[in-house]
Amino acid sequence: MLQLEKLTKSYYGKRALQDISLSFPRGEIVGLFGENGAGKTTLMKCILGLLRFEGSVTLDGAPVSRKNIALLSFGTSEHSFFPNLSAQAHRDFYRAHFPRFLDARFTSLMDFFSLPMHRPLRTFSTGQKNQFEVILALSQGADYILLDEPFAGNDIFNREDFYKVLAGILEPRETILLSTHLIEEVAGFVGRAVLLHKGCVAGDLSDWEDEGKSLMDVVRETYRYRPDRVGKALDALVGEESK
């Protein structure tokens, strides 16, 4: 189990995360949602040990360290691969460093996205780079796969097909933590939704369908979305322009 206890992170005296306590058992697909600046990327980077923080993050009761960091993988649209190496070279590198590397999954996903094996990654389009980043994260052999806005630059058909493929290939030990703004698209894919707001947990939900609501309805309620704000803004702008 991945366990977070009172995780708190500050930047230059300003709190980005405040007392985050969450647990993620194996076998879950979790959506991590929140407005820009809510703390989604910061939370993932704290879990991975890329940022210093207060509180604790443990894997099966042990702190995240070099001994167990291979149980975590990370896919981000910021890209963490070697741009001058080919996909084939990345596969060789991962095979050498991750004993649980899933070679068959890597090959299948490369075929699914029709990505070339022998071209340098710097020649890929933005969408292809993001696809490859996700492939590496899913093929590492990790138990906890953290994906931060992984589908940027991909068209809706690629995204929809990929959700179906991903749901079909995951093993019972694997947990996905997916940060995205595409809430309506992933509502049928995720089984649990963690909502962040201004660095705090605003909701931890898994039964929105039992309440007869869509995930988007619950998100709107949680964030107290005001549908009239567009009209008010337009009225104010029109009023200013007419003066």
Given for the second form:
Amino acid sequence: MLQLEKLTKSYYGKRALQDISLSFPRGEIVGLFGENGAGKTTLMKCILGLLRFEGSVTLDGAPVSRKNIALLSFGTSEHSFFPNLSAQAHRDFYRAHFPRFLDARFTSLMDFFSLPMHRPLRTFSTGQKNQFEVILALSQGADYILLDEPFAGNDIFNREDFYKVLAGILEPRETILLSTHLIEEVAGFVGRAVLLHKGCVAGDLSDWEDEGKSLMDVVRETYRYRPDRVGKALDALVGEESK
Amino acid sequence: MRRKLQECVPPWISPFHVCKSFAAGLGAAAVYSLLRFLLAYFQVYSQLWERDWRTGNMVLREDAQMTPFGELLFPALLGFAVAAAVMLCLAAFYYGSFSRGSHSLYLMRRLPDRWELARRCLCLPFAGFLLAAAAAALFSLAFFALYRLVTPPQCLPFY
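Okay, that one was the form predicted on its own. Can I see the form predicted together with its partner chain too?
Below is the entire complex, every chain and molecule, led by the chain shown above.
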């Protein structure tokens, strides 16, 4: 269980995250949603210990430290691979540092996406780089896989393929925390949705289908989205111009 | 050995290339140091003497006084100081390189081995810094020996 207790993070006095308390049991696929600046990336970086914060993050009851950090993996649209190394060299590096590295999964995902093994990553397209980033996160052998906007720059077919593959390969012990703006796309893939708004948890939902609603409807309700605001804005703009 | 060395630099950098470059730099620093010291020393040394016009021989001037060793030495060590400074800059360059082109720093900071990042950024530069310092010390000793043995004793500042 990954547990966050009263996690608070400030940047130069400005609160980025406020009293976030959440728990993620093993085997869940959780969507982390929120507008730009809601705190999704900051939350992930705090979990990984890349940022200092107040509060606590525990993994199976123990604080995140070098002893258990290999239980967490991270795939980010900012990319965390070495651009000058090949995929093969990355595999060797991960093998050396993460004893539970999943070689077979790495190879089959590389094959599935037809990614070259011997070319430096810097020569990959943006889509290929994203795919490789996610492959590394999935192959590390972690129990908690944090993916931050992993598909930014990938086409729709690519993304759909990835969701299918992900759903097919995950083991019961593996938890995915997926931050994305593509709510409708991942609606059928995630089993739980955590909504962030201005650094706070605005909703933690898991049974929207039982209520006969779509994830998008629930998100709109939670954020009190006003569908008429576009029309009003356009009316105001057009009215002003015709004057 | 090869593997151990590779673990002392960022993964995409060849340690042998770095070592070769450093050896070339250290060699250049040694040549510069040697030339600079010898030229300065023998220029000052020649000023200790004057020609006796009656006999035609070179004789020690009455007020001859050798320039203090430190004044001759420190400019000659400039090459080693530059080599050591480059090594310190290299450590900063290595650290920065984990944020160029991607944020591989995120990966390095979440590795189970807490010293991995420090080792890859500091090991070789620190070893280079120590080598440059050791070479400077060795050359200083050799220069001091030359200074003491060649300079007429009565001209030494501390005689």
